[in-house]
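First comes one chain, alone, set out as structure tokens in the form predicted alone.
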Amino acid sequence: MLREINFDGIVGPTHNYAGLSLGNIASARHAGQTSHPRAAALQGIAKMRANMALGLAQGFLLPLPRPNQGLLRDLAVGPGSEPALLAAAWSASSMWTANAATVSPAPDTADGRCHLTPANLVTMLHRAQEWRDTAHQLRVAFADERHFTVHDAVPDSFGDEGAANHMRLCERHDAPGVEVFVYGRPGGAFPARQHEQASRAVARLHALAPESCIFIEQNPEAIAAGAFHNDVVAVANERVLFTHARAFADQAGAYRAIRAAFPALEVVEVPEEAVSLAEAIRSYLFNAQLVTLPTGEMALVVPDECRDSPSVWRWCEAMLASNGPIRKVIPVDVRQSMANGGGPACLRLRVVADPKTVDQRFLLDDAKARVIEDVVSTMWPELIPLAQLGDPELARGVSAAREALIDALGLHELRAEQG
């Protein structure tokens, strides 16, 4: 009974706007502003609840331990240190689980197990600290070695950003698929975070058939415009590739390569004249969850910002009227995440698996959602001005908040995480 499960990251209690992510336009625009961790986490839980109401399988991952005292010690951070070093140790960026790992489902792999490789995220300090704690949590959630293999990250010689630069096309989620790895080339105004050799290494680790792997270069113009990950300009689900016309360096060549491996491909392309690349990135039209509902219809879960954009919403309405493969567009409020450059798709890691083989503590239901909401509502800070990062009292409070969530969910193994 394989099905797609979306594992959303619970927004951590140190959610802040330090503007650490070079090339992320939204992160830079909101740098220095006061964040609202409680509201951010509740928005994320509301999105998860809405997905469950659609009949989708929903899981979650917990925030990593922050502030990362190990990183602060290793960098000897103290008075007079660069503020960005302190902010990195407080970052709640693990909430964006689209960067947690790359996932290849069992139907695609040689050994018939689902393979997960945590992303090394070496391009940015605030993210490079994550992968070992992420791997530990994944090994708890997917501990059944008959069905899952969790690898270590690829060596940090090559930057890997996880599922945000990976797409999968298939007739059904439980059928063999074609995996598309999108990489960038260095040399532009902003870093190209996904290296081609990291993508190829992940494909080999997962024992994927070479004929079922496609490697495509992201458009350098898209990276320069703020599409720091492929999922800012393209998303796939089953037979459908939903993409901006300027997503790939060779758009027509990308379509030909994918179609040669997967002839059933259906492309829904948004032309530049309908929605500019800049507006697509500002609204995060493509950083959406493209999902298959129990009815068989496809729905696009988009941020509210899409409804606020005249050109984007006009295109969405025209798409629905055209009777194409995407039959619903569902806006959700994730504004606190969006202000740091993370839309609905950033917040989730897609895993195709039998839910019975996953540690049940990580699968969301109404009772667990209420538990998480209760802890967040009582323990998460209501707001964090950026100048408050480093405050010892705040550090104690956010650490206690995470411990309270661990206790409430019975996930005591996660106390063993080491930053």
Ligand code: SUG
Contents of the next structure:
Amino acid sequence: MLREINFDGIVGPTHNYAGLSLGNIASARHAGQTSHPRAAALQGIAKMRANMALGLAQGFLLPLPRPNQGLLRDLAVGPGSEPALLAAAWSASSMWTANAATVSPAPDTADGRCHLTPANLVTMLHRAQEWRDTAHQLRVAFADERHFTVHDAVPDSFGDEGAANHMRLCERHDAPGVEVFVYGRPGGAFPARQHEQASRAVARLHALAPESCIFIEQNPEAIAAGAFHNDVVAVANERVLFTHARAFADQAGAYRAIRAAFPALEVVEVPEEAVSLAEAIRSYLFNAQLVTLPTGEMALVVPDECRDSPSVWRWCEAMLASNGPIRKVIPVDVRQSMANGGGPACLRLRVVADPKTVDQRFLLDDAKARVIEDVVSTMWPELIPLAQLGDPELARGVSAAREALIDALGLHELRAEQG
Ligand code: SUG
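Could you give the coordinates for the form predicted in complex with ligand SUG, as opposed to the form predicted alone above?
Below, the chain from earlier opens the complete complex, with every other chain and molecule after it.
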């Protein structure tokens, strides 16, 4: 039985605010602040628990080993030197698993297997170090080759940021879908992190039918306003595309192209007059989990920040009153992640698969959630002032914390990562 499983990244013990992501407004705004890794991880687990309580299938991925001693060695960076490079090696950014990989479920691919391509994330150093370890972890979680293929990342001449720039439209998750790849054109004030050629390579690697792939340019104004990934301004689920009116370079052309391949498309568009692009990016209204509940109704899991925004909340209430396809709006507290530009949708990688075919150690249930919470509550630092990055004692503590989680979950294969 194929169903959508959300694999959330557990927030790692080095979660910090170093302001590393140019073009990510929240990351820049919180640069230098003291982070709260324990609270951050507990917020993430609470979100997973809430989604399980809605009847959704939930999985998780483990934090990668940080500080990355291999990167520190390669860059010859030690304590006190090159703070940005040091911070990169300490980044907990693998928590945002929407950037871990692009996923094409079995019904879409020529060989009937689910294909995953880890994102190379080359635009930012702190993220570029992720993909080899991510690929290793995905190969453990999705080891059953009858059902899954995990590729290597595409060559680093073309930036790829994974599922954050990929949307799938389908009648039901287990039916063939149309896959929409959104790329940015370089040349603006902020980097365009998804390259068109990377998207096209992923579509070919996944052996998707060309008529079921759409390639759309992101609106350069959206990138300039802080939408460093498409999932900051649009999200899709089954036949619904929920999008800001200024998400794409040619908005009407994008709808036309998708509709030509997927006539059942239902667009829920938020106009600029109702919620400005700036407010959409500030509140992360579109970085929501648009999910199908067991009743068949759709719900939008949004960050708490949406309720704090008068224009966004007014729009949500009007949308609910209008009886459109989205019937519920559910706010969640992921403020620690949000302060680095990572909302509910950034924290999860969607994989349509039969849960029985996935390594069971990566699937969450109540008992496992409690195990993770226990390790986090005892081993994750309560806070990290930025100046503490590089501290050898902290390095020992966070490494031991990750080891404890690996032990508690029996995921010993993840000890031997590449770094
Ligand atoms: O890549 N933030 C992440 C946020 C990723 C959000 N993901 C999606 N939109 N899917 C990024 O910009 C901030 C790290 C720092 O500043 O220390 C950071 O990497």
